[in-house]
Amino acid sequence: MIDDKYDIVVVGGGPAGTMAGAAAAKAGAKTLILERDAVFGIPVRCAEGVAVFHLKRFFDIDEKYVAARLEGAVLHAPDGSEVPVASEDFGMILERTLFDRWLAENAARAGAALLTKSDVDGLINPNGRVEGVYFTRLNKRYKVKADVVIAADGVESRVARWAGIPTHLKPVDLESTYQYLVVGIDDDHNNIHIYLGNEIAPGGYVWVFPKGKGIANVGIGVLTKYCDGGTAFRKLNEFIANRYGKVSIIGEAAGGVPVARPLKNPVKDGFMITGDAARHCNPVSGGGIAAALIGGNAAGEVAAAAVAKGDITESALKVYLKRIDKDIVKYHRRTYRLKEGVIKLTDDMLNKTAHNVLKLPPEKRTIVNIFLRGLASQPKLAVDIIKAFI
């Protein structure tokens, strides 16, 4: 049964949305999560990699949604040089179909109501103040009021635009991505592999994220500033043909990934934005799972506290910005500056960086040292590098 009024309505059932819904419900708020697709976690538009400590921050890890645990990472320069990266935690590759469903179950157990096949197609916003949503489910349109609406509807975020918050992305701040789930590759399945080069992936990179022996997510991200609509698809097929030859593809997905600064103000009276919709993706890697968990949880807790106090004004909801300042806002602003430096690197500069790093002892081949050497011609970025990765 769908009620006419909720304390909090969350639009979007990805990790940010379900984390927000679970946190709000746990805090005692009457919460509804609306998901447009038929099943939580499908389709998968993600490379599925995440660091272990980000998951442990919120819950015990259940191996049922873990496809592979990783030992390390290898960066591949344009000339073929391979640089193993030293780190204590390279994390894991998830089964997002199972992980997202588990997060939805977690929200339901916390007391949130969840609906699939529910397409939000408008906001209740008299005089510019958000007071709820309109959505269509099974050919029937509903009007549901809410004290706070949380937009977690992904990179396109129609809901944020309807609320009057501009979310337009410049070509330099959006990557076009394409990914295959590939079976039958004879490749290292203990490490992630990142392939760099302006010929391979203009403004981005190719990734090979193993999900077990002989199976991996093989994908590409290219900066839209440097490509047209079909570049990602074309470049990925070229890479696979050159690297693996003939393979079996059992899944594929395409999409856009924001590599921008976080939104300056993702809140207004009765309204919040989180996850990809708030531009909470790492501007260098494009990774968004960790920020979705952190930001979604914070949004849900802040919204529930605001409702309980009877103050859902923009000033009250701005506590959310303080909650995510260190982990998302400051961190992603620094990595955005690094992205601006990285996209200036030529293939020759990438090759020289690889050669210089390979001269270091294996334990010194860290992400920090790779960036320091790669961006040595841009010394102003040194502080950002150190603060971003230490």
Second form
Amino acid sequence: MIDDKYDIVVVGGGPAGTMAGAAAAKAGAKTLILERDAVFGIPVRCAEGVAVFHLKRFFDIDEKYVAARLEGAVLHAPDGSEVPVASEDFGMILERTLFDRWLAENAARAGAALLTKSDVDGLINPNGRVEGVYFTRLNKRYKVKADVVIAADGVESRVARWAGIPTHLKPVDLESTYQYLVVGIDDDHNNIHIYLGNEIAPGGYVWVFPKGKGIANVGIGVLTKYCDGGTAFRKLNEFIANRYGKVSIIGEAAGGVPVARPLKNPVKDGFMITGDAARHCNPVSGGGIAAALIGGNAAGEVAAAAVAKGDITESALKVYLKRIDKDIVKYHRRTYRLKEGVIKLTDDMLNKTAHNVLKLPPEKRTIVNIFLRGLASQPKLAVDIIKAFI
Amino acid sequence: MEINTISETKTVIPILIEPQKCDLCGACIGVCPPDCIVLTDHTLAIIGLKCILCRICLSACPVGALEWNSDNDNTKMLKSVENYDR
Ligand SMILES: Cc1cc2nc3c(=O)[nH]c(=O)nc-3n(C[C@H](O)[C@H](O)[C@H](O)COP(=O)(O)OP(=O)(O)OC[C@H]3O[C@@H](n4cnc5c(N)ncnc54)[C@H](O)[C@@H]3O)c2cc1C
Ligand code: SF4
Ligand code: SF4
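The structure above corresponds to the form predicted on its own; please provide the structure of the form predicted in complex with the partner chain.
Whole complex next, starting from this chain.
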């Protein structure tokens, strides 16, 4: 049964959408989540790494969606130097198929209605005010009204544009990615491995995220600015041929990761944007699961509270920005400046950085220290970066 | 090679979509300034009428599923990308 009107309609059933839907429903709002694909959690376009503490903020971890727990990370400089990185929480590798499905279940249990194979293709927005969505399901078009529409449609972020908010990414702000699920590699499987270098992955990196012994997500992100068509695919194949020779591939996917500043204003009357659609990925790492959970949850709660109060104006919904200010907005603005510095590092600088960092005691080899050292050879940049962290 | 680009006004643009290569990942959609790339019914299409021929989508595509058809070349960008910036 599809009703004509909901308090809240969420577009997109990734982590941001299902978190928003669960939070809204839990707060008592009549909520509908619309997902274009046939199953929540498929296809997977993700390396599936996430820090444990982010998940623990919201729920007890259910082992059924955990593929592997990690001990640490190792950065590989272009000349092959390996730098083990210190951190308290390297987190784990998820089975996103199961995790996203679990999040959908969680939203359903909270009381949200969910629909798959439902492609949102327009907004009801007479006079520019968003009042609901149009979607097509099994060749039938539906019109559903909503007090608040939450756009969680991922990297495409078209829904926001229909509401008049420009979200297209500049070539310097999109990582073009390709990933294989590889079996038969005999790498260390207790750490994630990151390979840096302008030959290996211009403006990005290659990752090896182990999902158990002998199986890993091996993927690449390259900055669109430095690409012509198909660069990610080509460079990943080169990397695999050079490092592993022959491997078995049991899955593959292309993807796009926004590495932009978060949208300045992700709300307007009756409308909110969250997750990748709001450009909430970490601009350096490209990780976006944590931000999708944090932002989605905040968007859902704020929307439900606004509906309950009967005030769904932009100014009422702006509480959302306060809720994500520390974890996403400020943090990612800072990280964005770090990205601007990092993409300028030459291979030579990366190698020197690795050698310098290896002189530090292991506990001081944090990601921030590493990049700060790297940028030390570029005084002007270093000042910018240091500013970004204070 | 067939031109897969559909358009509301039959405007033909020099971009070829190779459906066999396209993974429907949406990266090209994320960068398209005038929002003229559409993914629906498991098919990617470009609304030729709105395309400004900036070629950013070609670079963004991880697999090279978008190609510039030089037989039908019109290298001039129709509108500056900055017109769309936030
Ligand atoms: C190759 C790759 C590796 C990555 N690795 C990591 C990692 O290791 N760790 C990490 O934290 N992050 C990683 N990310 C980023 C992470 O996957 C995203 O940040 C995260 O999935 C964002 O969640 P979301 O809910 O905002 O969007 P998505 O997960 O993209 O969900 C959006 C959903 O909306 C649906 N949708 C879109 N348009 C419509 C429409 N019109 N109507 C209905 N439904 C629609 C889509 O089908 C999709 O299900 C990676 C990304 C890529 C591409
Ligand atoms: S060439 Fe530019 S305007 Fe045309 S589809 Fe590609 S990104 Fe969009
Ligand atoms: S970026 Fe390439 S693979 Fe992804 S949807 Fe666009 S054309 Fe298809």
